[in-house]
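Just the one chain here, laid out as structure tokens, in the form predicted on its own.
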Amino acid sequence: MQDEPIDKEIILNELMELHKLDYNYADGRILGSMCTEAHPFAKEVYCKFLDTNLGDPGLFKGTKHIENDVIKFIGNLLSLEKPYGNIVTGGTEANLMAIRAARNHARKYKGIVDGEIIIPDSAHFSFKKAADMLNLKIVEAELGDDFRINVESVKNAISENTVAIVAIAGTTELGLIDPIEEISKIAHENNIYFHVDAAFGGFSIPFLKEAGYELPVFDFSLEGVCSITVDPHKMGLAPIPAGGIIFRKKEYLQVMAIDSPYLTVKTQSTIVGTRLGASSAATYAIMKYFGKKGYSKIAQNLMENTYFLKEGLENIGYDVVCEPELNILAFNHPNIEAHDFAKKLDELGWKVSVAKCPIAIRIVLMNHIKKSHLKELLEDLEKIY
């Protein structure tokens, strides 16, 4: 640092250089991620929120309320009448939450010390962080030949030292929904938590449902699920960071808790203590804006532009991996590996991902792509074909 102070123009100016080393995701060649673009609505009630602290709910009950209230919202929307849990900063720090709840429950309730968690191979890495910091085992459950966690594999990965058992609605890298219903009869007939990851799917599933799409049951309408993760900065178009981690009881709060003597709360259960408001704040606005209409209609305008890329991608001659159930589109090119395809996207400017399982160009359609810009990858697929 300087010892003088320096005009703020200049500042401005030097950031806004290297602002411009950063991808736009209005330009539409962002391709792999599962973030996008916040609504400018959310952002304008983002900025007003920027000073609460959530980690010390006393002194901003408003903000503390609205929290409450998007809880509410969202564990709804998830067929829960009585929600609880926190918005957080995504759903690495929810899964965490999830995660620790697990664990610290079936050790104050079953006694397991060295417990074990059971995972699809298609998790979210987000686990193996949970795993190492809880010091928990992983026991990681195949998949099928469709790409969903084999329910036969969870069925004899389970311990006496099981504390939870995870799928996915909406995978990382394919977009798949796990057979939910199944694995919830077989945690709750074994009396082990359950957790959802819906980071992605949480805030499309619901709708595209409601839309008249043939979607599997993942949320709280099934007895063994304990605990949901979903994202309001995915697709609820909330300005990151806002993830949402919802629990059936509040027990699972409890086996968390903390003392915070010197706060206006005496426990915290949340992982981090200072907790910015203004994420609960732009997800309130932000969902009393669109409404249940309004995001159905994105949901289902995305999963328009999935069929309309699928389409396009076999025309030309490509291999789609699997039939999308989301807005996510895993495909290869029928002669080049696809770390090296990946490669030749980039130099034409176009940010996709590559997927492990299988490997595979992974494009996530989010609400910053539009049919446009499809077009025009579209060509430049056809001119690399």
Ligand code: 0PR
The other form holds:
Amino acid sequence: MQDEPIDKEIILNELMELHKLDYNYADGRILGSMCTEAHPFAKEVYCKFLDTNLGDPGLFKGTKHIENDVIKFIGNLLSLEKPYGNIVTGGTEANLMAIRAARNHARKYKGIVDGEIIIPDSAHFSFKKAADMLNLKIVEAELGDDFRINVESVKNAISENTVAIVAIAGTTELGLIDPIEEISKIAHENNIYFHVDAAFGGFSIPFLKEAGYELPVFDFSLEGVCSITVDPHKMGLAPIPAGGIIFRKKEYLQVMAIDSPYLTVKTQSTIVGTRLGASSAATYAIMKYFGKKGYSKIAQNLMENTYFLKEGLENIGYDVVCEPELNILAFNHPNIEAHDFAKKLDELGWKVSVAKCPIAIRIVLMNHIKKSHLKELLEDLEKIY
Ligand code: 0PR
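Having looked at the form predicted on its own, could you now put up the form predicted in complex with this ligand?
Shown next: the complete complex, the earlier chain at its head.
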């Protein structure tokens, strides 16, 4: 750091030069991201709440009220009348809170010391971080031929040390929904905590279902579901960072409570201490601004784009890995290995990612990818074929 102060304009120029190195959502070239450009109104609200700290909610009662309202809005969307939870930094922190709640609950009420969590092979790597931090053993449940969790495999994986079962509503790689109703039943019968990771699908499945799409049940209407991750900074179009963790019962927060004697609240259940109120305010704003109708329109439009890309790919001759259930599409070149294929696309400016299970190019059709971008992409793909 230099000794003397520097003029604002010089600093800003320097920063904007570096910012130019970043890819831009608006260019439509970022094809593997679950985040997208936040709505301008959400960003405006975000800036107004930048100094609020929900780590000490007694000082920011209005913003705490906003967070509670957002949890209520999201919980109600997920068929839960009286939800508990927090707006956190993202899906990773939300999943970590869920697994911590499950571990602490099992420790307190069942005396489990060496806990295990059952996660599908398709689970996001955040569960591996959670297991590492919480000292839990991971037991992986296999996927079926349809790339969804194999229910028998879950049953077989249960042991006296199981503290949680996890299923996904909108898998990271393929956007598929696990058979959550069946797993909820198994979890409930065995009195095991059941967490649903709907970080990606939570802000689209409810709206698509209402619009007539036939999608499976994944929410709190299933009695076995104890918590759900839903991220506003993915399909919710809120600014980063905004993850959501919703719990069915207050006791899941209580088993994580740590004394915070000198704060305005005497216990804290979140992992983070000082934490942004801006994320809650921006999520509140964008949820009110869009309403169910607005989100429904976006979700349907993204599904139409997904089908448009699928048809375009199949017309050229590419192999689509599976019928898309949400707005993620995975495909392969008949002769070029996926990583080499991704490199070729990168040279043409397309930023795609490669799924591992199965290995394939994966495209997340977010709001910044317009039909015109897809047409350009298909033209390039036709040349490579
Ligand atoms: N759960 C699921 C199902 C996810 O897909 C993700 C992230 C998480 C949890 C974790 O969420 P956070 O990243 O908010 O903590 N899925 C994407 C991934 O890691 C996120 C992403 C976003 C990746 C933008 C790339 C990118 O450019 O693959």
